[in-house]
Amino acid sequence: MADKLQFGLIGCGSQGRFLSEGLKMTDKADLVACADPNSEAAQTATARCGYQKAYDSAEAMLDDAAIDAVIVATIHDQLQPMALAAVKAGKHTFVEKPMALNASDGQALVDSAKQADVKLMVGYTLRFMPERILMKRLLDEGAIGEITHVSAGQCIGFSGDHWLNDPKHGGGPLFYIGSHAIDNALWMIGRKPTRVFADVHRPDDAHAEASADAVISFEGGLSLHACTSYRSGCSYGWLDIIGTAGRMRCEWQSRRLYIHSQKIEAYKQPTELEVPLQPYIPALPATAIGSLAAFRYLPMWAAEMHEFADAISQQREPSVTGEDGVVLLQVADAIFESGRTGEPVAI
């Protein structure tokens, strides 16, 4: 390989952008080729991230380009498919989440970026959050005690009558926001979920789910309550999870994180904390310039890029895996087919 990672993009709508963006930041990287059947899209990832070359589809690219690694960033139908043609031509793949619309086809890509000895990383993006990364190493430490209820959520406003809410393509708030709060916590638990029971509101058979209301049982006897909407007025997300010495919280768009703890002494009273984002995730260079549109949200990404890039440069497992992804989606499956039946559901 060159002195940097030679990457590629597949799917150069805003999100591809935004993660080219950050990866460019990390200064891990050279931006070689960009692929998009949209020829306005892929030609804007040339001028504003700076791709050598655009293709007008994925599979001309990995023919022809000399990448190292590629970036999944497209609609949800079609993340494991080109994931799935990125792994097969021997590229380490960065995949947005969902990665799939189910497990089974989750499962497919796992099995061939082993079979072709890449690295595959799934894109959720709250594990790179400070306050998150700082809630996980405190209830590590044990600051809370055992973990007893955790609730999660992300909620967002009406999509509108594009592919966010087509089911077909893998719309709908379960994918679009609430794979991230529901990740977000399994990550935190730490435990295999064994069961789940689901109200999954669906307004008519032409649209996605407008809500899904989840219990998630695990290992041991903890249930995390996860609620997904469109029918929201406003954006909100959050996390809250309560153990036998105390609680912590934290809110989607906030770097507070709020704690109550028996164990530690400085937090016995409840402690609200502005975290920083150093030294929790990588600094920027000086010269790190980015979307103003996204400016909230480019260190996150520029984080997850950094680590999938050092993950490929020291030859191990990213710490957002594939399996990873694959739990999430056994737990969606799982959602959707509780909502479906008004049964519990074994995972």
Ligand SMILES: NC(=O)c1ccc[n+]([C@@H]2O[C@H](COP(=O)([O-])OP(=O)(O)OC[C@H]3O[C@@H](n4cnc5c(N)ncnc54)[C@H](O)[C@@H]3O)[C@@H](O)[C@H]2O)c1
The other form holds:
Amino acid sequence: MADKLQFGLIGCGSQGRFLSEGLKMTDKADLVACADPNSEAAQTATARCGYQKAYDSAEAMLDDAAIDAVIVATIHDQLQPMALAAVKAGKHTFVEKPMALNASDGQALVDSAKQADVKLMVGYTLRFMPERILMKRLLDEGAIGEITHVSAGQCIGFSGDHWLNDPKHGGGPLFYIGSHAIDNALWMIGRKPTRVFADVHRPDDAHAEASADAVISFEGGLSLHACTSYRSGCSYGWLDIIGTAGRMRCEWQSRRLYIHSQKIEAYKQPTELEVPLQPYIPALPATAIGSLAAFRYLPMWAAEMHEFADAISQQREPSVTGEDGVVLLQVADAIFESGRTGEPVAI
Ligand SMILES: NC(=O)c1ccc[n+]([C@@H]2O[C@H](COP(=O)([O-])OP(=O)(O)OC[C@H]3O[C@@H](n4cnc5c(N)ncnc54)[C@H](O)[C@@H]3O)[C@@H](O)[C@H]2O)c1
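Following the display of the form predicted alone, present the structure of the form predicted in complex with this ligand.
Complete assembly follows, chain above in first position.
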């Protein structure tokens, strides 16, 4: 057996290449093969990331290439079928968010991964941002007491004819960016959601939703206000958590954490922290960083790949599981249903 994990890539667009660059930074993998029906995209991934062989279909690659694990980073409606093909072929699978277009397809993928005894991880990158990791640690240490209110959002300005705007391909801000914000809030809260009431704005049937706002309820009287939009004049994301002993806030794309805590002397006045990468994500060998070296998100994608590779070699569950992905999809199903009916939906 090779001393490094043998990796393949399914879906050679921008995110597939970013994750490949991140994987190279970990020095834990050989980039063996990549697949995309768009042969130009596959050739670009071989040239830029160093994959040894390009295929024009995932099935051909899974049949032929000697690989242990794959990254699946296709358009949204292809994520679940391609990830399912990979786990059925016995490959450990990192699948980009939202993993599937509904909870039932997400659960089928989780079940197949269990049956095949392979690791399944979902690409919720915000969980690897240092300021969010520190926020989670402080929350778990009780820095702001019991959580009473949460607000989370992720918004961009986006229009035009593109798969990310096409409902047939699972386009729309909820899956593309809102899923990150909601997953991150669910992780911080650490409880299962019970009910959703949502307002979903759809310009017409030919396009995906342009925005969605939801109140997501939890046991114990806690609510999460979630917002996602393609209608924003700027790229903006936030996570605000208010508790019985203070409050914290993170903003995308900033490394700052705002904290006001009655429990921690240093933060008894409102305080703004600039959070460094280390020790919150692993320090990686400074190798193999190509054209993307300056890209702000690359360390977080590398940290995701580091976690996935370690989960495989240590034979343990990754920190973001397929089950986490299914909970997000249950919330998304309920947001769409509530938006359609105007009624609250129980989860
Ligand atoms: N976690 C993050 O920070 C982050 C950031 C951006 C995008 N993403 C996610 O990454 C995924 C890809 O997004 P992108 O921006 O790279 O899109 P993209 O359009 O740049 O690339 C998608 C690629 O998938 C290919 N594809 C389509 N069907 C395929 C199939 N059956 N088999 C193999 N390849 C297929 C397309 O030809 C294209 O090259 C999406 O799930 C997106 O939400 C995640």
